[in-house]
Structure formats: structure tokens, C-alpha cells
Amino acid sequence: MIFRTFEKQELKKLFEILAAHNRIIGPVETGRDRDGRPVYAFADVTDYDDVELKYSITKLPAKRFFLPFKEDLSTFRIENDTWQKEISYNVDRPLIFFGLHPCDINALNKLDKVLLHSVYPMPYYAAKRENMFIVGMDCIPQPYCFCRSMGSDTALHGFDMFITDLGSRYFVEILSNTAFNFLKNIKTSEPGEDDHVLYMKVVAKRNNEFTRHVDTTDLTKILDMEFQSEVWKEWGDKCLSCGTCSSVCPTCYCYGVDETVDIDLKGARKTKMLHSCNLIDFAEVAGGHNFRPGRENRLKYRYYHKHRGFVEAFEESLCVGCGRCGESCLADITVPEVIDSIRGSGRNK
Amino acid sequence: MKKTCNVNIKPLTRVEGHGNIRIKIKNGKLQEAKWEVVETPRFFEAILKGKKWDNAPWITGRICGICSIGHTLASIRAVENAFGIVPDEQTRKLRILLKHMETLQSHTLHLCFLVLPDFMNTGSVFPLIKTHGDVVLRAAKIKKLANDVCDCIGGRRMHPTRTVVGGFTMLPDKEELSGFSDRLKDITLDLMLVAELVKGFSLPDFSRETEFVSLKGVDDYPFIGGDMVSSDGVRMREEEYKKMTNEYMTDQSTSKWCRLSRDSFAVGALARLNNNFEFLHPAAKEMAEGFGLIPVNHNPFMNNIAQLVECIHVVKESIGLIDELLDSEFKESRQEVKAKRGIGVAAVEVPRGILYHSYEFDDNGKIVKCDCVIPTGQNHANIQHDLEGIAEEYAAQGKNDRELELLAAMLVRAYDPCISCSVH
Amino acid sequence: MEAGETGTRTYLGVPLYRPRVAFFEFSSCEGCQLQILNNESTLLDFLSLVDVVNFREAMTGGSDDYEIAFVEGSITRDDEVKRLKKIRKKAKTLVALGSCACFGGVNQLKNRFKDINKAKKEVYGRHPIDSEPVRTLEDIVKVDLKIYGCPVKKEEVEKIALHIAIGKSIVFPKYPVCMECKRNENICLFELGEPCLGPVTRAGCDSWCPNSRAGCWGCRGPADEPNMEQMKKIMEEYGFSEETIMDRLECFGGFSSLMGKGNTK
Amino acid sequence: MNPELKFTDVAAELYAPQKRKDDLKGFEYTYRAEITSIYPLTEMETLYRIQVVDPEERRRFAFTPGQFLMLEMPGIGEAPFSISSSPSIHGEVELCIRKVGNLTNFLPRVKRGTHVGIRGPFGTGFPMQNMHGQNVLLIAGGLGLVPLRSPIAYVMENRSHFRDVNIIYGTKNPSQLLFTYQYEIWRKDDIDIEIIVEKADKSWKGPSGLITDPLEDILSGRDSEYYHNTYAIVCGPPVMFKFVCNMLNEFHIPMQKMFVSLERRMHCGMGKCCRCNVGSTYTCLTGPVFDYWTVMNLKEAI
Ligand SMILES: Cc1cc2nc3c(=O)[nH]c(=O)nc-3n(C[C@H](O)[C@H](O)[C@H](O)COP(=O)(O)OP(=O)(O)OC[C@H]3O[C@@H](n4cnc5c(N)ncnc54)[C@H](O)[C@@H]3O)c2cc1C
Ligand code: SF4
Ligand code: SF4
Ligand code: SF4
């Protein structure tokens, strides 16, 4: 890996060398919350005084980006009593992300792993993953965050740059080629010995400050071990089954495919939309038979497929908690909570 | 020569909600005119009274259908009137910007889709796609335009999300807003060729002296607030909407009806032609004297022109509005609402005529008395007795059953009833 | 194109079914009718695919010869019962059109008067006037379908008739608006203090309210099993008083059966 | 240097880190294929024989008897059905569909050389291979006769691999009973059948009665030789299949040597769209054909 540092000016440089050319999604303030506080979005950003580089977390993660929640997979041409079928895979230009944290960057690798890198790549993502770059930020944890306990406090690849804030200038790491390039647009200079001291210090600081953690220890067996647990039940009658903490989810993919009929019958097209395994149709066949009739045992399953299935496929858990799910969810259902309530020790809390 | 003429038109078409016409002619002379108002009562002023403040605009929105942007926006004001809340500059113009989108919509649909076909011999717009495509797209594209806007402003075409009591929930996107100027620019030209096919057309020749109440504008034609007018001289305040309306019951009607200083008013496009003339956009004014249409004209068929000339009036003053709206710089959308004892009405301009809507709230702001007067239900008693006048007239001439059922539904459809808002 | 008469017109060779509809009202504010005219930009396509005979709202000479009837509002008098009963017969298919079809709508808060005259004496003083508490079509005559909404959703309604031409089922989502909301990016209304009844009320709107930043009333009612005793927790949790919580869930009347105190049955 | 980013275009260039041109390109790609015969079975199941289009991919389309495929109807819907037709003839499928749905539904109004969407073939097969040399009991119940006829052809095919084949086959009633016309060319075959109706009516001559007792009669009559040297493949309902499998087990037949067919809502085929999964197993890539050891360890498999 290739280090740099910088002034902080120069990062303003860069961005609107870079957005004279590109797409860029950033941080942004959306709106404030009841107590005033400021709620963050990921979106187009031209102006770099829009950035907000110290945010939070964003409610909704940036993957609508490259996981619409609904994209058509297809159309086709409909031609009296014969059809012509038309893919696109919904791309034509490159993203720049600027300012992605850890969690979020983590998120991607863990999909790249399921959606790239297992048997049927999916096109659609990987032509919108080939089309990123990646410029990550360091964050400032959250008292809901529990990213340090899923490995994912840091990230190590899927990026091509990341910046870390050392106070008086920036330090930036490159992965690549192309990062390396553009950072010849702006002054930049090698780390000293003193650059490494402070960085270390830097991140020491930010690890002290996270606060929740979970304990995964041995979890897919226990997740096995408890699938007949009362205390799905509990979470079960809590659980709205609406789906938000899967749509806020960084790494939930799951979906839905539908076909539809223009209306002047001309055309017709096959859509997929996220879905959510807490939604009551999931696993619902034709007829009405539902493999997953109660809340609990859509509840329970997010779970198993986080925290087990994907484990098992992937020697890593399909979570990089970010805490977004249980911050959004309206029934106060925290991946810790449960987590912890399956371990025993949470219970009759 | 004398005839026997039998009109029962049971219920009116081509109009919002269940109305009947009779008509009974024999040997010339009228036996009975009647215009009856059979729409089922909704209760709305029932279902109002003890809910908290914020319910009023909602509910009262369902009044009605083709106006409930209307029904909201004066629900909202007779809220704020009674809380002391003057909305700002902002969101007076968003609202009267809506107002008016709302007002094309529902004069287009009436006079394309609901009066069109009277004068092209059909029964509705349906067989027009075929044989005057050109005319039934263009009203389409007319409506389409101010359903648009309404979506953008109030969020949605009916029964609007975003106007609240204080302003809106969300203000529109500045770039969509901004869209909207050059197809309303566009329109204005169909808009002229729509008014060019009507010119074809000859109305119905009758006339009635009438008593008209609307708002007066001060300086501008008048939409929303201030005092009303009658063109027999009455002139009162918001508040005193009860002595201009005098509503009483009546057995051939689930509405109740108005009257003033006669036997029965009208109220309408006609009616805020005939008292504010002098306020029409130039372009408009223009139009009306074009028809002929110059105050104070008493032939109620003239309203179905009246309401062209509107859409004119109101498409030129949304062009400016946009482009002020445009130039400002957005302002927080919404003013905290404080609620308080009180009453509060409100007097709006819908499409039909002038809405009356009134609250008394206690301590908690819950509803204790709530009234709304509907323009409908104000002409109500006019379309009665026009309906005599016109049966009494085309006896004399002898007229023939079908000619006469086709003037007295095309007489009560010129005043654009809106039924099952008038009785809600 | 005469109705039944398919023409030549297929779907992947598959005939069309081009009905006979006719549309009806009764206690209501018509404006479900008037979504299908609002429609411009598809008008024309929606009505190749159907051949409207009954449309009092938008045509004279309606004819009683119709398969489907598309029926708006609620029942409130005798009369209705009757007319109603009278489309029940002709129509193949009954479609309750509407919150007010299908749950009574705004007009069944007039039921809260548990003595109807109390309600008559408020509006109407002394002058008698006749009207009955408020009933869903579904409380007279079989009801083969039922579209939700205040007003109903215009893109829905074209959906269905594009179904039955092609002879695709009818299903809406079992699930509720907060799925649609999160599609949409909205910010949560409880989040910015408001109430809001999506974690509860069937979807299919696509948030239509939240999207406004306004809070959802449930005109489309509950969705498949909505958890209520939690969304009334949440309700107080975020500090709504019992009163706001009752003003959203009876003001349709689609959840009236799951409040404990029903009021339209 | 110029900052502006290039486009990838991952179906156009080779997408260097993975060299899955293909694979990607594979995702949303379906045969064309037509339906050349339409033959209606019962009141609810229809059989459609279907074939791929282009000659050169009609050579290339192979799969194994177990193996299910995507059908497509554009603007209709796609499912999943279950290959019923011997897996030597390539290129050509026959499914036999029940009408439950959008899709399924709309299937038996189309006219004879409608082109439909196919993709796959996708998830796993019965090991035939595995059985050379072996006895197999091939047992369904209702609509589970459909994915057993392409391993039944696969036995008449190579009927001498085989030793003793038992076909055991119920449904609630006899109305029910799909491919009558076929079980006497099966007997040719020296291929033993049992059919048993749950619910008789005047018509039937056959036995009534569960699934079982056709089954309980086969097995009590073997010595623990057979049992050893003996493959089944169940097909149906999961009560049914529950229960058959017991009684397997009861006489000591490897739960590994018994195949069940698992069915799931799926969207994708390919295990992505995770609508398919029991426990966090993806029924469509792991299955749908599991041995019933591996469903014994799956979460909510029955
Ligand atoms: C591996 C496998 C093999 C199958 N083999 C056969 C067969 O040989 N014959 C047969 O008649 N049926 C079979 N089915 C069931 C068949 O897939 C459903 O009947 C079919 O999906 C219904 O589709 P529809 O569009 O008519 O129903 P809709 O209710 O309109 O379903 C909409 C969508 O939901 C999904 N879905 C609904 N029900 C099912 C289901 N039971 N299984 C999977 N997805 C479902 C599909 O994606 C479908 O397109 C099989 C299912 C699986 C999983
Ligand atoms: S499960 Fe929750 S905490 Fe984990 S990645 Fe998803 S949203 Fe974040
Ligand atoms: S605003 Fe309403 S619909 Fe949207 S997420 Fe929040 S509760 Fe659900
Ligand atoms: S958000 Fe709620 S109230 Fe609004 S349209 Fe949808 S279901 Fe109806």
C-alpha cells in the first residue's frame, strides 16, 4: 500500500477536479430529525461545501446505487404472438463515491463475495461495481454501532483511496492505479516517521470510542442450538414485518421478481425489487402455502442467514454492524439485543 | 301551438353526484318545473365535531372529488383564521398557484368533457376520441398540465398530501416547478383553439335576471379571503358568511339552499366575472368581450364561457407566479400551529363558486361546531327557479319533450353542479 | 370495438377479454371515478382495454348490459341497498372501488353517533331527513374485488384492468407501506415527530403520504396480519396522545374490525 | 492526467479479476424456445413439450433427471418446474404444470408454437449414475410423479444398469392420477408399479389407502440384502415424503440413499434472490434434490 498526506485544502482541490468530469454521490444533509439533529443521506453532490465529510451514518446505505430497489432486469418488445427480450445491466457511466465509511466499504466486499466471486455473478451488480471509485472516510462511532465487533471497523481493501483525518492534514492510503493518478492532480507528500506516529494515535483515539459490541463468539452453533428458542418468539411479537431494517440493511440483497404488461401491451418488463425476509409474503408459494407463516420465523431468519448461512458459505458474517437496522427499526429490534438475548445473557432483560 | 310536454330526467348525467329534473307541460302551460336533489347526506359537520384541529382539512378535503384542493385549502384557512395564523408570502402563492391548477383541471373537465358533448350531439367525450381526437387530446393535455402541477405543489391531484394548516409539509422541487412555466406558456394556445371550437357553438338564448355573490377582489381577481359582494349591492366580511348565505331546508332536497336578497342567487364563474371584471388578466378580458361576455350578464349558459375565460386568467397569472416563486429563495415551509379557542371562516373561490368553511374549537382546538356552505348548495334555489323560467319560456314556444330535456340538463350542467358536495 | 369482441387483439397470441364495465356510486365524493379521467397521459390505452356502457359521471345513455361493474362509495340509505342489490344481479363481476366501498370511508366516522339522530339533529336541525349508519358494499352483496385507497391510486386501477384483459391475477401487497417508503428514501416520519400509520397499512400507494413528508392514515387499510399492539406502543412511545392514534385509525374505517371496538359492524 | 473516469463495459470486455464474461452474460439469458405440443393431462395439469429454438443450442441444452429450469412468459411471470422428460434427449423438455397461478394459468390458453423464455438447467440431480447396479424404489405422491418420470425414463433407458425398480405412486383420488396412459409401457420394462388412491370412487378398481402400505408390503417381503443395496427417490408433499422416509429408515435403508425433491418459492434460480432458502441452505443450488441426511440437518426443511 502507497501512503500520502495532505493539506486539507487540497481535498477540495481534488474533489472538483474530480467532479469537473465524473458523477459523484456523497454525504449530504437531508433534512433534521424531531430534536433537531441533522439526517444524512447519500446523493449527487457538485458543490463541495455540500459534503458533509463528519457525518454520522446515513439512514439508507448507498447501495441503491449499485442494488436499486427496483430495477428492470429486462424489457422486451412484444411483436403480435412473438417477443424480443432486451438486457441492460442500468449503467453507462462511472460513480464516485466520496466519503464512504468502513462499515460501508465492508458491506460491498461482503457483497462482492455473494454476488461476484460465487457460482452466477450477478451482471447487474458487478457492472455498477466495476464503475466505482471509491474514496473512503474514517468515522466517528456511533453509540449504536457495533462494527468493531463484526470486523469491520476497518477497511482493509474495496476502496481506492481512504482518508483519514489527522487533525492538521490528511492521510490517505492508495490502493489504486487510478487513485494514485488523480492524487497527482493535488500537492501531496510522502509520511514522515512523525505522520505515522500521529495516525497511529489517531486510530488508537477512534478505537477507544466504540462502545457497543456484540459477542459472536461461537454464534453459528449457537444460532443452531437456539433455532427452537422461546425468545424468538419475544422478538417475534415485537417485529412489524415491514421490512425497514432490510431496506436500510448495507448488505441485504435479497429479492423479488415481477413481470409486468405495458399498458398499450407494446412492451413488457421483468423487475426486480428488493425484498425483505421479515415481509409476510417471503416465503409464500402459489396457492398460499407460506414456508414462513409467523413474525418469528422471519425474524429469526434474517438472522440465521446473517449470522449462519453466510458464515458458512463465506467464513464471514453477512453483517458489518452498522447499527442502521435497529436505529430504524420503530420497534427498537438491535442486532446486539437479539444477539445477546440468543447468547442468554440477555434475557429477561 | 299548444303541447304536452313530460320531462323526467332521472338522475342527471354528466354531472358530480344524483340530481333530477321534471318537467310537466300541459297544453302549453307549465304545470311543475322541479329540480330535485336526491344525493344521500354524508354528515360531514357530524363527523367533525369533537376532532382535534388537524383532522378538519383532511376529512373536509373528501367533500368533495373535483375540488378538493378547494375544500382543503378553505378547511385550512378557517383553521388558521381561528388559531390568529396569517400564512406568508411563500405559501400564499403556492397555494393560490394551486388553486388555480385546480381550477383549469376542473373548468377543462367540465367544459370538455362533461358540456362538449352536448353540442356535438353525443352522449359523452368517449365516441368524440374518434370522430374529434384532436379536441378531446388537447383538453387531455390541458388537464393533464394542471393535474401535474397540483401533484407537485400539493403532493398529489386529489385529496392533497402536503398543504397543512401553516403552510406545507414540503415545498416543491425548484427545477420541476420551473418545467412547468413553458407548458403553460404552451397550453395558452390550446387553450385559444379550444375557445375558437366553442365560438362555433350557439347557446341557448335565455336569460333571467340574478343576484350574483362572490368575493371582490381589492386589487386582484379574488381566489382566496376577503369580503364578498353581491351584484344587487350586498358587500359583507368573512365573518359574517351566515347573512350571505341564509341557508334553510327544503323538502325537494337532502341540500340545503341559499338565498340573499331575493328568492335565490347564483354563484360561480359567472358570478366572479360579473362582480370583478375589471380585475381579468388583459388576455382574458379579451376572450370574454370576444363572447360577448361583458358584466353583468344574466344568461347562465354564459357560465360554461365564463369558465374559459377563467382558465385563461388563471394559466397568465400562473405563468407569473411560477417565474416569482422561481426568484425567491425558499423559506421554511411550514409556521408552527398553536391551537386556541375560537372560530374561524374561511371564503374560497372553487371552481363552482364560493366555499364557505367555519370552526368553533375549544380550549384543546377539538372541533365543537363546524359548517361548510358549498357553492352548489347556493345555487341550488337558482337552478330552480332559472329551471321554471326556461320550462315556462320554451312552453310557449311549444317545444317538444326531447328539445326541452336537452335544454333543462344542459341548463343545470352549465352551472357545473357539484351534488354530493353540495348535500356532503 | 364492440365489448367481449376481442377483435384481433392478442397478448402473445392469447386473445383479449375486452369487458363490458360500468361504473356506479353511492354515498361518496366520486373522486375515485374521477381518478380514472385523471388519467390522462393513459386515458386512451385504459379505455381500448375496456368498453365503458355506465359512466353516469362522464356519459349519457348508460347501458344495464355489463359485466363488470366498478362500484364507489358507501351504503347510507334504503335505496342504495336497493340499486345496489339491482348491480349485485346484472354484474358478473362487483368491484368495491375505493375506501369508501370497501370500508366505508370518512363517512363511517358518522357512526361514532351511537344514536344516528344525534348526527341528523347536528346537520339538519328538526327537518327530517332519511339516512342509516354507514355499511360497506361487503355488509350488502358478495363483493368479488376490492380496490384500496382515498382516492385509489389511478395506476392500480389501470393495472387491473389490464389484468383482467390479459386474464393475469389481482394481487396487492400483503406487505405494509413502510417497504415502499424505504424504496422511496423517504426520512421516517416518526424521525421528523409525525405520526404515521405505515408500519400497519397495507401498501400499494408506493407511500403516496410519507413521500410528502405526511403521515400515513391508513386509507388502504391493514395489511396482511399488521401488528397492532405494537404499532399503538410505538404510537405512545414516541409520545402520541390515545386520541391522535384513534383519529388515523378510524377515519377510513379499514381497520375498524382489529380496534376492539368495531364501528362500522 | 485526465480525471475522468473510464467506463467499464463488463458484457462487452473481459472482466480481467474474475474472466466470467460469460457467467455474466449468463445471468439474465434465456433459450428461446417453443412449445410444440400441448396435451392436457388432468383438470388442473397440463403437459407441454417445449423445445429450444436454435438448433446449435438445442445441442448443447443437456441435463440431468432432478434438475429444474426456468420457464418465462414475457410480462407473465417466470417459475421454476421440474424437468420431466428423459435427460438423452437434448434440447427438448417436457413439463407438466399445474394451474396455481399468474403464470400457470395463462400457460394452457397459448396456442401450440408460442415462444417462451428458458433458463437453467439449474440445482442438483438424482445420482443415477450412483445407482448402477442397485434396486430403486421410485415413490410419489400427487404432483410428484412429474419430476420422477425423467428418472424413470433414465432407468428404462438403461434398464440392465438396474436391479428390482419399484415405482409406488398415490394421489387423493383417481381423477388425479397423472400419465395413465404410460404405466403399461413402464410394466414392459419389467419396472414393478403400485398405484393406490387415497379416496376411491366407482371407477377405481386399484387398492386405496396411504402411500405407505403399498411400501410397508415391498419392503417386509426383502432380507437385509436388498435393503443394503437399494437407492429411493421420493417425490411430494413434505408430510408424505416425511413419512415415507421413516419408514425407510425403519428398514434400515442409508438416509444418504434416499433423494427428496425440495420446492420453494424462487425467483432467480441461481441463488441470489434467497427466496428459495430452508434454514440458510439455497434450496436452488444445493437442491432441490438433497439425500435426506442433509435435509435431516437442514432448519425447517419439514
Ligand atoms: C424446484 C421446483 C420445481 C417445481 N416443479 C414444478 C412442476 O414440475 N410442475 C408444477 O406444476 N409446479 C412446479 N413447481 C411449482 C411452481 O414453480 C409454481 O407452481 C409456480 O411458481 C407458480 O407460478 P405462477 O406464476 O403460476 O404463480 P404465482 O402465484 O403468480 O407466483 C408468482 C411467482 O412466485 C413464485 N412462486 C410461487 N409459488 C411458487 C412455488 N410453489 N415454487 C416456486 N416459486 C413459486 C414464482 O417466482 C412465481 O413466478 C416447482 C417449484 C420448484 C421450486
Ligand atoms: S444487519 Fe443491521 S447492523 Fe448489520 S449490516 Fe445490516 S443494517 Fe447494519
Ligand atoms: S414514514 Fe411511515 S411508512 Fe415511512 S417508514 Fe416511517 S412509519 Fe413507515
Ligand atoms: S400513505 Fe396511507 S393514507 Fe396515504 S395513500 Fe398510502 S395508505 Fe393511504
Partner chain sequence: MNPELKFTDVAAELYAPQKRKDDLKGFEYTYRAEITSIYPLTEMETLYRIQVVDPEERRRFAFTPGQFLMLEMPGIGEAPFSISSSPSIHGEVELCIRKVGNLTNFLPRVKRGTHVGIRGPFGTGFPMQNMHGQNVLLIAGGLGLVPLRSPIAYVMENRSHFRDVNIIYGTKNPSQLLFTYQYEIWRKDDIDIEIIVEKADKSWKGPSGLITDPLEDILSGRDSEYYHNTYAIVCGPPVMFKFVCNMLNEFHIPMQKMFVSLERRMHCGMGKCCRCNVGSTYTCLTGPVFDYWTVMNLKEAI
Second form
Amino acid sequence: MIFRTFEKQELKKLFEILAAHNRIIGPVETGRDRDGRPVYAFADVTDYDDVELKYSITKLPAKRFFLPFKEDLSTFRIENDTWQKEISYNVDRPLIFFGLHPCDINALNKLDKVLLHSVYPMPYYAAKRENMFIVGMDCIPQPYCFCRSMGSDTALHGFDMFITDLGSRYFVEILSNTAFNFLKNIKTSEPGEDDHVLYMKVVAKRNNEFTRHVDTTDLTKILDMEFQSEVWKEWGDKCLSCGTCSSVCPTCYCYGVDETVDIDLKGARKTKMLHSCNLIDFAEVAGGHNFRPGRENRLKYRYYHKHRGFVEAFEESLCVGCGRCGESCLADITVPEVIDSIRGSGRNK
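Could I see the form predicted on its own next, after the form predicted in complex with the partner chain?
Coming up is the bare chain, nothing alongside it.
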């Protein structure tokens, strides 16, 4: 890994260089919530002044750009008695993410394990993911995030360059040749001892600002032992089965495929749409049988997939602790509270 520092005004120059021939996605303010707080989202950005580098968190994760809610996988047409099939990976040019936080970078790394490096990779995801350039940036810890407990508060890989604000200048970690070549176009310098000391102070200060924590010690074993716990029924009674948690989650990837035929029978399409394991029809099969008709079962299996099944398969949790699900849940269900209650159910027996 290579390190550099540069003055803050150089970041605008870097942005303009990146934006000259590329599509840039960055955090922007899209409005205010009912309490007057800014609401952020990832969107196309062409002007550096529109980028909100000190954003808290976006309501929707970055995954919508490479794992969209709805996507045509293939289309079919019959013209002049000739059957034609068209497949498009829906990628027209490379994509640059500017200012991605560590939790969202780690979310991509986790999705890669399933959708890119598994036995059956998803070509539509791979095409978008492999045409990405990521500029990461340190976050400001929020009251609802618990990414430090999940080991997602820092990113060790999955980015091209990662920027840390030292106050008067920026400290940048470089992981790719492309990033190194881009940085040749701005004024940078080798970090000195003072930069290293200041960097460590900034990191220590940020670490102390995390206030939400989750005890993940032996969590997979505890989940196995408490599979039949009454706590799941209590949370299931609160759950509205709306699927909001999956919609805002940066690592949920379950989907369904619909096949539709045009009314003139001359065209058809196969469409992938993201699904949620909390929706009532998620486990419904042909004939109308539903393997998970109860809300508590659907909620429980979502937690088991995140904190049990994925751990067994990849030796890490699928959850990055961003806290989006708890912040967006209409029933105020949060991951830390659910996990704490599962641990408590064992003690209270």
C-alpha cells in the first residue's frame, strides 16, 4: 500500500480529472426530514460543489447502481418469423464512486463473495462491479451505527484510494495502479512523521465516537441454541412484513425472476427484481404452499442468514452494522436490540 498527502484544494482538481471522461456517483443532499436534518443519497454528480463529503449516511445504499431493484436480463422478439434473443448486462461505461464510507465498501466486498467469486457468479453484477473505481472516505460515526462491532468501520481492500481528513490536508491510501496514475495529476507529497502521528490521532478520536455496540461473541452458537426462543415471536408480532429493512440494506441480494409475454405473442422478457425474505410471499411455492407463513419465522431467518448461515459459508457476518435497517424500520426494530434479546432469552430461562 502507498500513502500520500495533499492539500484540500487538490481534491477538487482530482474530482474534475475523474469527471472529465467518467460518470461519477457521489453523496448529495436531496432534502430534509421532518426534524430538519439533511437526507442524503448517492446520485450522479458533475459539479464538485454538489458533493457532500461530510454526509452522515445515505438512506439507500450504493448497491442500487450494480444490483438494481429491477433489471431486464433478456428480451425476445419474433420478427419476420425469426426468433431473436438479446442479452445486455446494462453497463455503458465505467462508474466512479466518490466518497464511499467503509461500511459500504465492506458491503461490496461481502456481496462479491456471493455474486462474483462463488461457483455460479452473476454476470450482470460482475459486469458492473468490475467497471468500478472507488474513492473511499472516512465516515462520521452515527448514534445508530454499530459497524465497529461488525469489523466494518475500516476498509482494508475493495477500494482504489481511501481518503482521511487530517484537518488542514488529506491523507490518502492507494491500492490500485489506476488510482496512482490519477494522483499524478495533482500535487501530492510523501507523508512525514507528523502526518503519521496526526493520522493516528484522527483515527483514535473517530474510534471513540462510536457509541452503539453489539456483542457478537459466539453469536452463531447462541443463535443455534435459541432457535426456538419465544423472543422471535415477540419480534415477529412487531414486524410489519413491509420489507423496508431489505430495501435499505447494503448486503441483501435475494431476488426473483419474472417472465412476461407481450399480448401479441411477438415479444417477451425475463426480469430480475430484488425480493425481501420478510415479505409474506417470499417462501411461497407452486401450489400455494408457504414454507414461512408466520412473520416471526421470516424475521428469524433473515437474522440467521445474516449472522449464522453467511458466517458458516464465508466465516464473517453478512451485516456491516450501518444501522440503515433500524433507522428505517416502521416498527422500530433494530439489530442490536434483537441480538441483545436473544442473548438475554438464554439467561432468563
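Take the two forms, superpose them, and find the largest set of C-alpha atoms that agree within 1.5 Å; that set is the rigid core. Residue numbers count along the first chain shown, from 1. Keep in mind that this is a model prediction, so the values were computed, not measured.
Shift of Asp237 between the two forms at or above 2 Å (CA, core fit): After core superposition, the C-alpha of Asp237 moves less than 2 Å between the two forms.
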